[in-house]
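Coming up is one lone chain in structure tokens, specifically the form predicted on its own.
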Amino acid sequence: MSERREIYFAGGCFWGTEKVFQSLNGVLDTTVGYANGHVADPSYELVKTDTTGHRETVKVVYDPSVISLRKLLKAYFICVDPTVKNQQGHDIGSQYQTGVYYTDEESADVIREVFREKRREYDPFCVELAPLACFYDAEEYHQDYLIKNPDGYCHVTPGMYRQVRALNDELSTTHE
């Protein structure tokens, strides 16, 4: 059985962010939900009121022998604008704040290193970095949304998806 690790990405609307990670070899499972807010077990209707502190987030379960956390972060930064707060594309509100949330210090060290590099590249740099405080699965109709609704809206462009899928070719030769 392969090793399983998890990491949580808030990348604006969770529909497109989930599809990004679903397209990568080594990603074993994705779940969309709400992270790091102050309301227990929130609904989408409540989260979209911009009062819960929750971020639309994707839980990514991956096999580190196939894909590295560094590669997952590379895919993430292809698909987000790290220079804006509480917004991605046309989606505006604190639920769309970008962030990466970790569950172990080994992952935190890798993420901090990547964030140091990205801060040199982007000014301002508005992506949150924090331990995962809580995560609640979103309603079933949000899970795999863009698979079930391929014409659904998303801030992630077709060109971004192509760049992410191209990372699969790199994965077979390097595990940074």
Second form
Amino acid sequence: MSERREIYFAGGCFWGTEKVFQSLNGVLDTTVGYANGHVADPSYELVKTDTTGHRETVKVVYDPSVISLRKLLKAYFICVDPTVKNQQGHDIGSQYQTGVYYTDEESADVIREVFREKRREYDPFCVELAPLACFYDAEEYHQDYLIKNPDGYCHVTPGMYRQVRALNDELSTTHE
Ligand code: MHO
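For comparison with the form predicted on its own, kindly provide the form predicted together with ligand MHO.
The next block holds the full complex; its first chain is the one shown before.
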């Protein structure tokens, strides 16, 4: 049995963000949903109104013996623009705010360290870091959306997907 850990990434439109993490070895499962808002079990139509506080988020379950949280964060930062608030690409609204949400302190420590490095690289740096307060699965038609609809718009470009896939060939080191 592989070990399972979870981490939640809001990276703008969750269609492309899910595809990004699906392409990494060691990712065991992904689910798109709505995180850290203040309305219980919201629909996509409601979240779209930009009034619920939810972020479009991907729950990533991974095997830490195959892929490190640091490498997942590396993939994440390939695919988001950390310098903008409430927007990624053409998608605008608080539901597109970027963020990383954790459910254990060990993960929080790693993310804090990476964010410290990223703050030196990006100014302003607008990515949220918070404990996961809630997560509601999105509707079935949003799950694996770009597998079902390869032409759906998303801010993640073909070049970004390529860079992420290349991470699979990187040798793992304790500091990757
Ligand atoms: N740009 C896409 C965003 C969809 S996403 C799941 C659209 O306008 O439909 O928010």
